[in-house]
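Below, in structure tokens: the form predicted on its own, a single chain.
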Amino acid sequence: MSYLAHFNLEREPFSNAPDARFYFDSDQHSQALVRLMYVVNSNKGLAVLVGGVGTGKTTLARRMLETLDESKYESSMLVMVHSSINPEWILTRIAMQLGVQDPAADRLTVLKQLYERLLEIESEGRRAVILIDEAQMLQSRELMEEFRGLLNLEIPGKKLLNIIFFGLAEIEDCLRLDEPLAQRVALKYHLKSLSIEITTSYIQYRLNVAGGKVDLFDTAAIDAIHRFAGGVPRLINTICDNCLFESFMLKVDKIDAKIVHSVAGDLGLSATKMSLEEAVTETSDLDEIESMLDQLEIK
């Protein structure tokens, strides 16, 4: 038997792999979303979202992506897994990403193909989208003068590809390389973690998608992960799942602070940003408070 028995849950609500049943439009992705899809269909051509580790940059882009319809859009993402490739990867992974066969092996012959290709997807009433995750990864004077010319492919008052950078704060040191490209940047929107009250409600919601009750944890319980969390999704996902099995392991059908303190305890999550009185103030049970104060090293 699992927890997903044991909670009568159709499938695990806080795992961190990409679902999109999962998506949860909080009021800053929406914001997010719609001036990303606004640089798009004004073709303004470079946009930029920054957002620390685990608040949903990558769920974000997969979203945009899902949103761009393709009898409307040309639209393809590269996520850069490190920082070692060059512009000649970049061009040509473009412009296989947009439609062009067959690219060259030299960059300007590359260059008049992508032209070329941008040309015919225009022709069709369509614009190309091009996003970048992790563009963090993108720590070259190079790669930022690559992505500077290929803005250049243009028509009269009319920019041909739109791109849309998402990646860590370090993506600031990356424009800054290449002052003229930073100069381009139409848009930039920076993603923060969730408060408490988006916290519950992000909960709640992943456990009505897995089909379970939203009530599975409490208040306390909430407040707790919160903290723990500091309102990253991506820890929250994390704290989440290991709550519901250890409530599973002790036969226990909610999940209280108590085992959120001990979860996080396991993971080696911090709970030094919780004030003695915040912590006491959540419970009125002795061992509780005395594991706190272990947690806090106060005791």
The other form holds:
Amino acid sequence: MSYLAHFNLEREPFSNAPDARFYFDSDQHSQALVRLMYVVNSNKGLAVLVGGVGTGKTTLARRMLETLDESKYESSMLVMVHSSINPEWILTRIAMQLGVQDPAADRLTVLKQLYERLLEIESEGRRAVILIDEAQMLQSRELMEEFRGLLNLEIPGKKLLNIIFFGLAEIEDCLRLDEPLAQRVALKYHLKSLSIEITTSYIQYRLNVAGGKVDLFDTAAIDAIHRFAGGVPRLINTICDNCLFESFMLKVDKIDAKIVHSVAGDLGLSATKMSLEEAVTETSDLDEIESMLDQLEIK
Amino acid sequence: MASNKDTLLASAQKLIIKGQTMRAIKAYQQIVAIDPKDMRCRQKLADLCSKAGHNSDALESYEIVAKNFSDKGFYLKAIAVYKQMQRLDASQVIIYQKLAELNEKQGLIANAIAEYRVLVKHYEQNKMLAEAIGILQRMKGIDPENLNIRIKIAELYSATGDKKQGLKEFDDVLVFLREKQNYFKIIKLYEIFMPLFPGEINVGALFSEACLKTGQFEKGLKILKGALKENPDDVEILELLSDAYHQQKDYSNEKLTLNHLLKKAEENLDYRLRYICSCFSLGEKKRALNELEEWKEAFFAAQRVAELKQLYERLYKSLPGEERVLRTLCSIYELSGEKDKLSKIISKLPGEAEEIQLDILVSAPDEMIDDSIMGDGDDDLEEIEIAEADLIEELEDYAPIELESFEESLDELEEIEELEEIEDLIDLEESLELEIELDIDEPEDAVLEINEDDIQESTDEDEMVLALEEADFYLNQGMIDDARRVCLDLLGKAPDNEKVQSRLAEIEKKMIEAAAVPQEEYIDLAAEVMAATQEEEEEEDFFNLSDESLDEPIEEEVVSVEDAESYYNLGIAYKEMGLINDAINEFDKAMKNPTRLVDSLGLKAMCLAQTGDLDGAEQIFWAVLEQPELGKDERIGLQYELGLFYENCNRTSEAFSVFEEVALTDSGYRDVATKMTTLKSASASSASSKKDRVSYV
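Okay, that was the form predicted on its own. Show me the form predicted together with its partner chain next.
Let us now look at the entire complex, which starts with that chain.
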């Protein structure tokens, strides 16, 4: 018997794997999505979403991709998994993702092919959108210049391609590699950690989607989770998931602060509680959280 | 040449796909230069110019296309092109004119009127009243029953100072309304025209008649009195006045008015009859009898026996012993061949009964004698009542026009008589006493002699009474000078007559009172009408001369099959031209005829979808599909369209479900099978399509 059966849950409520069903439309995520859609719908060209580790950037990027109706948008998301790619490679991938059949080997021909494809999309009355997740990995000037070039593909009075970067704060450094590109950022939005109220709603929402009772965690437990996770959604998920497992092992039906403290101790979070709180308030300095999450993943 | 054109065309189309509008325009310009008759290319050129904002070039090309369509008789296509031009430049008057003319040619009256309206407004605003009238005359030609147009014409004539033409329009409308007996609108018409043509409109008989017919008795009377003062001998006004008094049950004034009328038309038996009825209504039965006796020969001569009979039978009821009544009734029954009744009346006549009875016995069949002479006298009244019912039918043959009022008079008389039952009984007793006195105490000759004197005295007295009544009539209508004149005449003939002296004193008192009032009561009829109008502003407006009313679109309740077809085709033309809202308007009109209801709704839904109103489109589709009376072919056609709609909206599963329903009814319907296959595979791949959109680099 798993804890799912113990708590009458249909699925894991606090998995960190991407799952659209668990998309929690918090006020700031909703605001971010509205703004990013505005950039696309008004063909502004380039927008950037900055957020700390685990704040929901990827979730938001996938949510946006779902929102982009294929009848109105030719859209695609590129997830950067390493930083050693070259401009030709990314150009070819973008061209393919936007529907260029058999992209040529040389860069100029691919550019021509992409331009014609963009014209075709435009004549269909649709908009071309590329979402780049983990954009902080685009760490070379050449790459930034390539994106600038792509943003220059336009017809009179209208840009043919919109690009949205999703990344950690380091993306600012990447943009600075090519100042003209930095100047082209039409919108920048920062995701912050969740407040105690939003954390409560977040936990209850996920429990509800999983088919369970929304009050499995008492108020003191949620308060403790918020403090230990620093309002970071991914960390909240990890703590909550462990709490459910621990409660199942203890054969209890409700999670209280004692269980949360126990789990946080096991995760090595108790000693770093205060420093964590301080860390999450400083959105520019998230190294500590990241290393903590890395440690958790290792465990 | 042809290949050059084809090359240019291919190039132009490619340029359009690439969004290079300016270059595409140049290509199309070259094409139309090569082949000026290619209207499709010219229209495409116009579309591109319009898209690029080169409106003057677009208008120039569109005009050539529209004129070409128009010349070839393709009016609907021409209308659609002109409409496109109107969208580009709404200030061009000529376009409205063209659209109006084309709609007129196509028989689309409402559309034509709508375009003409804009022209009228434009000309009015620019003080081009003659042009505005010209357009209105055209509008009148195509919609002659539209009174708003005619009123507007009169209004503009008034503004141009051409009162003659304006009044002619007024008279025309008046005649039209009178034919329709639309008295409410007649009143409204007067109210509109009075201020337009001050002092020119004769507020008289018709206006007051309209007031009376619409139940506005007081207002009608007021107007009539004023009108009478200006035209004291106007018979029509006097007739209406007597009607008004009658309707208000003011029998005294009714009688005075009829008396006045009889002075002008002594032989008029209608007036006489109504006068006698008013005497009845006032309980003056003796007077009624005197009148009847004096004029009965004229009624006999005019074959108006039925009316006489009814009145005499009434008199018989109230004056049963009156010999003159009995004798005249004998004559009436002889003429009408009602021998039963005749016998009964004869039996009541003193002296002559036996002699007359013998005559009847000789001529009448046996059974008739038994029924009449031996019958019970108590049945008389009942039989007479039955006879009254028969009379109504008979009267229809004699005087169909007056029948209604005569019947009303008789009904009212009955009511009055019931109320005066006691008085009648007293009269009856007096009459019987008189008869007994005459029969027993005095010889027959003496009776005759006394009667002659009585008649002479009665005649003088009657004349005096009539003359005083004439004075009363004038007095009651506010015509004090005339009343005084009549009295003074009478005083000249009978200086010592106390009644006359008294009446004169009364009149002079009224004159003094009237002099104290600064203005005469009925001096300004127009003001009277206008004042009355202001008091009744809350009433419904039938006419409204404001621009707003003329701008209101004509709502056709029912559209003929031909018109529906035209509207439908025009809608399609508009839709093809991209004039979606105009197309929706036309489909709305077309669907007012059931023959095009479903088609129009389907196309309207598609238009709504094009405008982005997807919810509206979907609602229309379902609203129509829910109609149980929808035919099989119509239903399947509409379901197919709904399927396409869902497909275009990327609502794959709904599209599949609707196509599935179509296939259940007819699996071979159009390309429904292919649609289902395509949608099924699209649905299957939709789950993976999201994944494909994400790439890891």
